[in-house]
Amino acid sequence: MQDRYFSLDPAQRSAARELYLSVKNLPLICPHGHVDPRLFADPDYQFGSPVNLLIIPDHYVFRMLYSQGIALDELGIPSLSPSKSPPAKRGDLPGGVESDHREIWRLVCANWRLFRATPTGIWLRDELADVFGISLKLKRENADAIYDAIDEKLQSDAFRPRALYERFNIEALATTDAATDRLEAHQAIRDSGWGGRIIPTFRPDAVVNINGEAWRENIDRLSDVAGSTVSDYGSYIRALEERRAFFKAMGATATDHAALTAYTESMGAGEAEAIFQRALAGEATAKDAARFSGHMLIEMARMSSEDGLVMQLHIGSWRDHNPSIHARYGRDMGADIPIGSEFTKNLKPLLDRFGNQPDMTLVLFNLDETTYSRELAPLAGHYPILRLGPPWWFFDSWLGMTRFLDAVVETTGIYNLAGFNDDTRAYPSIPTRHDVWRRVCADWLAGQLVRGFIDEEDAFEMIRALAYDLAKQTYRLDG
């Protein structure tokens, strides 16, 4: 449908129309994400069947069924140790994880209801009908039909990555790379040749949070991938630094950060040395794991105004809100709750440092939509260092993305706007998000001219940023 999620309105309809086939065709910026960077080192790499690309590797599409009573299990979710206890509810499997993945698939169909007016259901719709040309609607009755559809597209040479990465205008994707990670699907994607731009992103969380579960062998891998060892708080700032140089190298123009607050503290040498011997040594607190996170953003902030990497701020998540699926699953699978954020204080230590540094961006995003007007909107429209990224993970939908632009644009403008990032490990649907994203700005720019807010010209100069511009700008994507 041409006009979908176009407003009723005849005259801002008309106009939406126009504005998004002026950036319909523009090529997509893809600054954020989590596709795997091996999709790409293998030039006949295959996704598999249609659930282990569409629904194992899927949080939103999991969540929601396990929210219904089915099991983790029966949609083929791998365990970190398979239980041998009989199963202890509806969809518990006595023999382990389902592995007949049409019969997956055929449940999901069962139950597609469930998606119904949620972005998860409009983002697999329109990817079926756009990427794998299937129109018909997912429900128990077709599910054989459309598992053979899409499972005879999967074994063709068309849906390779690379073959993909062409036909979804893509200009760059980049990934998302633990700091100790060598980078070697990025090394085998440059020395194939391909001209494809995919390039890495630096994420330190596993070695900056001192409170993960992993945080003491993490700190092992940096010795061994910087070729020093971390003994101290000054050798863990020095591989880090060699880090960020590292992927720099390997063609990053950004790192990412995640955390529970955007708390900020800046501490003396000493005092970092400290909490960071008593990590070393198993005996940090949670006081300490709190203070030395935002001690770090502090200084990651002073390592971008040195080396130019673009920050990217991640705030407002409890991540495995739920302990059981934690214990059985591990991380990330669909359990994480957002919760209320404050900015003005807590980065105000940040901000006296680095926030008027033109020269110097971080990009805040936030999964506390309350934040937008009465904080972030402000702050951005103030200190020259900051940037909004766009609405992140639960608020990655039409009416999401509708609520941001009116919460921050009165005070940002749109030129403080980081663009659009598809933010996905989900690697068919990229075009689906970018496309959602310019059909609500088409929408929300028509508004705005129908109303006498901007002229025609105002709104199809507005339309190109929002769609292409802003995102290559704030990334430094121009190189």
Contents of the next structure:
Amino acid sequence: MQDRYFSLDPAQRSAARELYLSVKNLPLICPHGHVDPRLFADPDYQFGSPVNLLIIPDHYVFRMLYSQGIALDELGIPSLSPSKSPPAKRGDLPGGVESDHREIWRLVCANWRLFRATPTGIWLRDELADVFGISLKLKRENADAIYDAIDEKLQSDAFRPRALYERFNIEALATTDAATDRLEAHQAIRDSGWGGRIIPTFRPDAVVNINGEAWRENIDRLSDVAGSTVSDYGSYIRALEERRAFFKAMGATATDHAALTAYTESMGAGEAEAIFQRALAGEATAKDAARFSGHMLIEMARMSSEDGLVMQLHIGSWRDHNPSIHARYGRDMGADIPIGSEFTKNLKPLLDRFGNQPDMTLVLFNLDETTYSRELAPLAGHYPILRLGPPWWFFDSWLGMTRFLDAVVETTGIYNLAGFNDDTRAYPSIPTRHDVWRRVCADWLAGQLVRGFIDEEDAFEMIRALAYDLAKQTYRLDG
Amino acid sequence: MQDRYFSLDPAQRSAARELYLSVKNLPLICPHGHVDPRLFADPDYQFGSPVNLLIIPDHYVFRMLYSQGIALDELGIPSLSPSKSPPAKRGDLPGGVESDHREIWRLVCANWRLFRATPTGIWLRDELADVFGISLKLKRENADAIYDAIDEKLQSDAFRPRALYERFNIEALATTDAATDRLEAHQAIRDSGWGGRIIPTFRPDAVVNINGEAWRENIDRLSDVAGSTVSDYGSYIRALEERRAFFKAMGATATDHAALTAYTESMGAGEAEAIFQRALAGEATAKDAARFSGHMLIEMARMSSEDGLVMQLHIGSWRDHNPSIHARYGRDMGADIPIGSEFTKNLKPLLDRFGNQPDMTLVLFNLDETTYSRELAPLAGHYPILRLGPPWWFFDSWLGMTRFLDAVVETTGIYNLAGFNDDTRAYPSIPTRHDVWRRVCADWLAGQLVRGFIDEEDAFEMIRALAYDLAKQTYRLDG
Amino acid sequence: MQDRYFSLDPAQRSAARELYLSVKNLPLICPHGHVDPRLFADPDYQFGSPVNLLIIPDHYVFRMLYSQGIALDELGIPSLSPSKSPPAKRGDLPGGVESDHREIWRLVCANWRLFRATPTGIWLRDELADVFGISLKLKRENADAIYDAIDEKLQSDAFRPRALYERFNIEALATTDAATDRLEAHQAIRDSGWGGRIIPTFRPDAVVNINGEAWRENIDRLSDVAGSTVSDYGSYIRALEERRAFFKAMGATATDHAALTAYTESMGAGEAEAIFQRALAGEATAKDAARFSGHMLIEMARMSSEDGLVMQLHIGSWRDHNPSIHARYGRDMGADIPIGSEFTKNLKPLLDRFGNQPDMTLVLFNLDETTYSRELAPLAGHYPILRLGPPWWFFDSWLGMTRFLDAVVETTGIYNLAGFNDDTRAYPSIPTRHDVWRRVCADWLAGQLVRGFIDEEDAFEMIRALAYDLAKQTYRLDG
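Alright, leaving the form predicted alone aside, put up the form predicted in complex with a further copy of the same chain.
Full assembly next; the chain just shown is listed first.
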């Protein structure tokens, strides 16, 4: 359905279609996401079963099924090794992980009504149609036929990640990599001579969050990969700088930072050292951790002001909110819940130092929509370093993106936006996600056009910026 | 006007009409409200005058008139007994309550413009037309004619509550009753042999809020009705369990809890006992009260996990915000004002213990719309026990309900919603309130349908779920 | 384009047009704004160049250009005297202010794409068309032609402020004036015999904010203009009362108060005196300042209850958020960033004392849209003194105003609103701003009308109220 999702008014619909068609075939810029680079390192990489591809790695899917009483074990989600996992208790966490993927697929299809009117539902439907050529509706009766059809495609050469990269018309795709990653897959891609542009992104959270699960081990790993012992704050900073230089040499144009809040604080080297030593000794408090995190955001901004890596900040998700699920299955199990966010006060210490740098870029993301019009748009409409990331996570949806445009554009225009991120680990869903964004923008601009807020020249330049140019410029992928 | 309120696009309007017609005549499920059970205990119950029925008990109506300088006395609102009421002061609280109901009605009609574009205005207009057969517009010129027409109807047998129950096609109606209520009216209904399903709901706030106005008296009453002296925390808990069992035996399927915030805290029995003893001694602090309330929410969840009563939580209303009005007229006088709400942190202790129970249900309500997309939808899209209550109070309106669907469905789907509550003490407005909800849902789904997000099969199943099934299932009224 | 901005549905568009035409030519009520009264004191006042008129004084314009890396110096923004300004540093704050206004204008036009779909863009386009008769699009190619056309108009007698006042059909225009202002320009206007109604508004922030930049100097100035030495809290209060009486005698009908939050606190005279003395001694703490500000809001309400001046409260803007910009250019440089707001708790002490006064008016404004439905509409739908100001600052936009109506009208109706404020220092933009408000209201009411929420009688009375009557009544300009 060529005009799917567009508004119904004939004039707006027609304008939306024209705007959409003007960008439909532009290459995809994927400056932030979680696709595993090993997909591209091995030219013969094969996705496993449909369930390996579409269910087990996708917490958007299994969280919703779980919310309706379907146990994660029934969905094939692997639990941690028995020694780490607590003994099974309560009816909701039965032992015995389902291993028959066809059965799992049937269960998912039988419950697919849960995804009606959700982005997950729309992405999978559109992905099956547009990438796999399957137009059957996801429901119990069609489960086996769809399973077989996907499975058959996945065996074919056309469904190798590199082939899909070409077919998807991707221009650049950034992965997200730990600061301690040796980027061996990225090196293999480079060595292979393949022409795709897969670049790493520097994500130091695991060596910055001093109260993180394995911080101490990660510091040792940092020493290891940096080739110099991290024993104090000074050597720690030097190791991070060294890693950033390595990532940059490997093609990175950006860093990414996650924190619970946007709290920033400039502390002296002495205080930072004291906290760092407490952390090494396993004696850091929760307050130490929050303060150190806020300090390191400024320190990372300082490094970005020097090495030119674009800084991304994702805040506001209470990770692993459900302790039973976390203990049994580990992290990223669909139990990350947003909290309210604040930027005006929290980000001020960082902005006081770097906010006026015209040659630096900080892209902001969060999960509290109230910040859009109240703080983010006014901040980005003033400070040269700021750009607003597209709606994140739950808000990467038709209505979520529409609310975002409604809330920010009047105050900050579109040129302080960072374009689109697909932010996904579900590689084959990438074209669909970009398509939804391009459709939303086309429809939104069409509304502005036919009601007389903007003219045709504006509208066509704006749709191109939103669909392609802004992401490329913001993330310095035009170099 | 058959298509009233629907969107104007011909395709959407037509789809909305079809969806609406498919559920228009389904029975009404009324799982949460404040209708007085005595209406049904007496087969010959007569509502008083139009003012007794429509103005004096309805704080939605008189708060708005008050906001424009009309004194509550002029509207016939009874003040507390002179001994409890402070001496009249200021021009806004003159002495002398109006007792001429026709005069009150004229005053209301002369000011009915205040309700233009409000749900109160729409409900009363639709109720007069659909229940009373009166299509005159509410305005000064029509005041007497409308008064007489209502009055005449109210005298007739067709306007006895039981007759209206049949005419309204109500399938079940839950009242809200203090934990200390002997449920005599409910017993009388049962004894009468009448076939209507009127069931109680267990609301223990008055014995849980240790800083409430008459907590000590309510504890004595609890001892009394439970038939065992409540002298310590243990006997208190046993008395509550006993009352819940009694309510359940009387047909209750749910409990209801109001709190200022969603704060929960698990405390040991020793600490709970210490606070309880301070409360008995009249020495509990405000902090004690907040902590005890948070503890008791978890304790009530524990009881629900055992007895299967669905738990409802209404938070975020600062009750009796206006001390002059409270002193003179008492509680529920239209001066309850919302505050910001938070669930992700506050509800965590409760969810840590009971969030994964697939056989338990906790329905959440609050008055801060920012929680919809930020916290409630993500929480309900993960935790098996959670369902989202429909938009509460001020948001039980066309735009309020639309914003709710816009904000939550993409993240949590519709199957984590609790369907509709009319939550009213205005019995004859019940069909109108359900009609508005059904129309909103039909129009919203029609928009999803004609724009291609869902198909016809989805839309017809979803409208039925929203209009009928979800309320019935959530509140276990299908047993 | 007569129907610009209206919804596209033919029925709604036609209704919007009729409603709009019914109020299009009503006089403009301008009860709150920042136009300099000297414009009207001098009958021959001439605006300077197009850049003097449209760029240099308008922080809406230059903040956005600055956000994209254009230095304020390039835009002709004067920096503070060298002695006060810090040495130039970083590339973003180069020395050397551009003085060629034609060059500045070209730079602005070359970057005008930044204002696509923003209210600033729409206002300037409509103002050029409707006030200046220029329909060329703002872009680099047209820069010189537009500059010349504006410049020519500004030389003509038709563009003297008094002539524009007549042409704009302004009925009353309130300026905003420091408590210490001698109102000499207002006196000159009165003395001139010209018939325009230009009235002052009493804004005491600079003598209330004890931690403000020049509080001590302002207190001396207050002593001076009040003709009695302010040496303690008692004489301070008396001086303020005297100034209010003077403003009222000069035509003022309102006061205006800005604060970071809506915090209010009733303190005894002794405590107020102690803080005041600490402030005089230069020893007041930040907490003293916040408490004193909260106390003075109540004291100002007390004075309003006595002298009948309408009280306005603007909260929630973190002024001068960017210290580099503030140090170099001073205040009001586009770096005021909103913070979250709270009214239910903060305003309670004031409402406890004055909320029930039917003959008093407090108009509330803030920059956190979440307060609209959660706190402001419920508060205004109960307390007789409250009216809601129109959407402020960033939200004085098509979507901002639509969200406001959507959020508040269902709960508080339209009769608790204060109508429109243009709140501008850009005098020639006044008709455009009112026109946008009238169009938004017409379109919103048309939607309500054609969908059946209100009828024609309602709609025509409501549009008149929103466009004209409510502002006039709220600000007591009908006396």
